[in-house]
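The form predicted alone is given below as one chain in structure tokens.
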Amino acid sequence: MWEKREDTIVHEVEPYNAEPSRAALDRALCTPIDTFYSRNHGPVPTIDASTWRLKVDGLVDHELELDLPRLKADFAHREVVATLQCAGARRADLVAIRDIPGEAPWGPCATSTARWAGVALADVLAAAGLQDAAAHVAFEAPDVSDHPTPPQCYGSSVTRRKAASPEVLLAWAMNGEPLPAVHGGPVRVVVPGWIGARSVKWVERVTARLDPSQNYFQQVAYRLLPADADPDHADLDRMPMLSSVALNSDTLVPAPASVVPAGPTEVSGYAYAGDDRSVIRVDVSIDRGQSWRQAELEQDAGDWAWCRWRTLIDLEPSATTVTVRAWDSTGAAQPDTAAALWNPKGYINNAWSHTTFDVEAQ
């Protein structure tokens, strides 16, 4: 389905939802286009990029109404790697703590990086003359979703400051290749650093505004709740709205429950800090943090990429925990439980990851 590999661990059909196996994430620094994970609210809509619109409007000077050639024509190209990472990755360990209804286990592999090519959001809004009023910049997208009642289009916004930054893109490409209808073509946002959920897919329409987007998702559905909150009937103006990425890690080889020889091992995996920090340190450990030694960084990819990471680890036959924490270039480390996380929608565990696998004698 949507020319995904045949080892895609597809949590939903429709809308699509799916993630790759850890293996095949871990095969290249840029997630192929087969392996990137998809995460949508609604039915993929069918677009055609010929007659595709993008309207800039709200508290701007100059209404602008482009189609993808005068895009593409009156703006400087860029292109940018960039991690997107769904707000409920990992949302699986969350779930082994306590039930989570009506969510997606999304494992450690709703995260992947590609290379972008668009123009820069902050070029076409100076080309509209953003006013000095505006402090948020609303997205709104063709494809719908029943989860709000009743059913609307996807939308969600960002803060005037990170929509003025150059990373910020209208792409229309990704790893060279025209952006596929399943990662948002013939254009998306891409935001990088803030959870997937404000990279809005398909966009038709940018906004500028005094306060953010009221659409369903942005208002609603992408809080962070305590753990003792009714989902339903929580006081919502109480609750963060869903922004920057937390710092996180995991490991994708060895995949948990799988079989390796006994003597030195190759453990990798990513971490990735969001927003503009870095991962500068990976830990792991094999006796479940009681002590670590640091892996390998492989971090060529850009600013706003995650970050490889690898270590040779000598194993004796035995069932084998790995244990991985990364600390970022604030100072700050992952926390070490994801029970001090739980929350009743299941986003953002950044808790250490616990991978156990098998270890036989050759």
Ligand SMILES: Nc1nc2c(c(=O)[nH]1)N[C@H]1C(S)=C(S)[C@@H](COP(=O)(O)O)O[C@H]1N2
Given for the second form:
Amino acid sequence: MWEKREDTIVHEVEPYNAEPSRAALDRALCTPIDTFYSRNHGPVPTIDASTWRLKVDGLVDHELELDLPRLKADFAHREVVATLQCAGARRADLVAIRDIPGEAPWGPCATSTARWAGVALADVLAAAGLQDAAAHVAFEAPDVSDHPTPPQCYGSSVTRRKAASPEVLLAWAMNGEPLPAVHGGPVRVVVPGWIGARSVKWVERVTARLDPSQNYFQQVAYRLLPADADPDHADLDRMPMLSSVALNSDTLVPAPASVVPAGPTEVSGYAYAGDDRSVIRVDVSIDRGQSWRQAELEQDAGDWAWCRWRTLIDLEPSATTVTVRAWDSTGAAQPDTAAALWNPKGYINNAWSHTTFDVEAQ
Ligand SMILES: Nc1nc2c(c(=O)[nH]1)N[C@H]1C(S)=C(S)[C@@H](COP(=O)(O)O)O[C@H]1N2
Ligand SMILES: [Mo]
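Can you give me the structure for the form predicted together with the ligand, which would complement the form predicted alone we have just seen?
Whole complex next, starting from this chain.
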């Protein structure tokens, strides 16, 4: 489906929600399109690029209506290698602690990286004459989700400060290909360093506002609730809206529950720090965090991409658990236990990950 690899883990067929296998995700710095995870709240719309228009309105001096040729002709082209991570990534480890009804048990692979091409949202907002009063920039898309009652189109917003940052794109290409429908083609927003939910696909309207988007996916979903809150009756005004991505990491190879031969074995995975932070160190442990060794980092894809890590471990025959934790440029490290992070919607599990597999004598 949607031209994804056969080993893709499909959480839901309609709407389509799927993440790659760990082995497939581990293969490359830029995730191939057939491997990139996809998260949808409603059916994927089919939008004809030749009739697509982007409306820019709200607190701007002149409203704009741009078609694709104008967007491409009137603004400087930009490319950013950026990782997208769903706020629900690694929810499976929270579900294992206490059930989270109605939310898919995403693993660590709801995280992928692409080279996005388009124009800077900031340039388009500048052309529209963004007014001083505008504090938020909202995005609207035509796909309809029946998660809210009554059903609503998808939408969301970012702060003016983020919207004005040059890495935020209106993108029409991914890894050099026209943006596929399932990833938001013909044009999507890409908000590097923020939860995937803010990177609105099939964007048709950009509105400068005083306050955040009133859309369900800004106002109700993607808020961080305390563990004891009832998501249906929570005082949402007191529950923060998620924005930048938390520092996180996981092991991709070897896979959990796999069997690997004893001896020197390469263990690898990713680490990612959102927004204005970067990964500075990744530690790996085979004694559940009593002692650590430092992994080698590969992070030459720029400020907005994940960092890949690897280390060689001489594995002895027995059940083995690899634990990983990352540190960011503020000196912060990931928290140790997922239990302390459990929340009713299962967002932002960035606890140390533990991957258990069997090592067999050769
Ligand atoms: N219009 C629209 N945009 C959307 C969504 C959606 O359902 N509809 N899902 C969001 C979420 S939660 C994530 S994690 C990313 C996933 O992008 P991808 O499918 O390209 O991986 O898209 C975001 N943008
Ligand atoms: Mo997401």
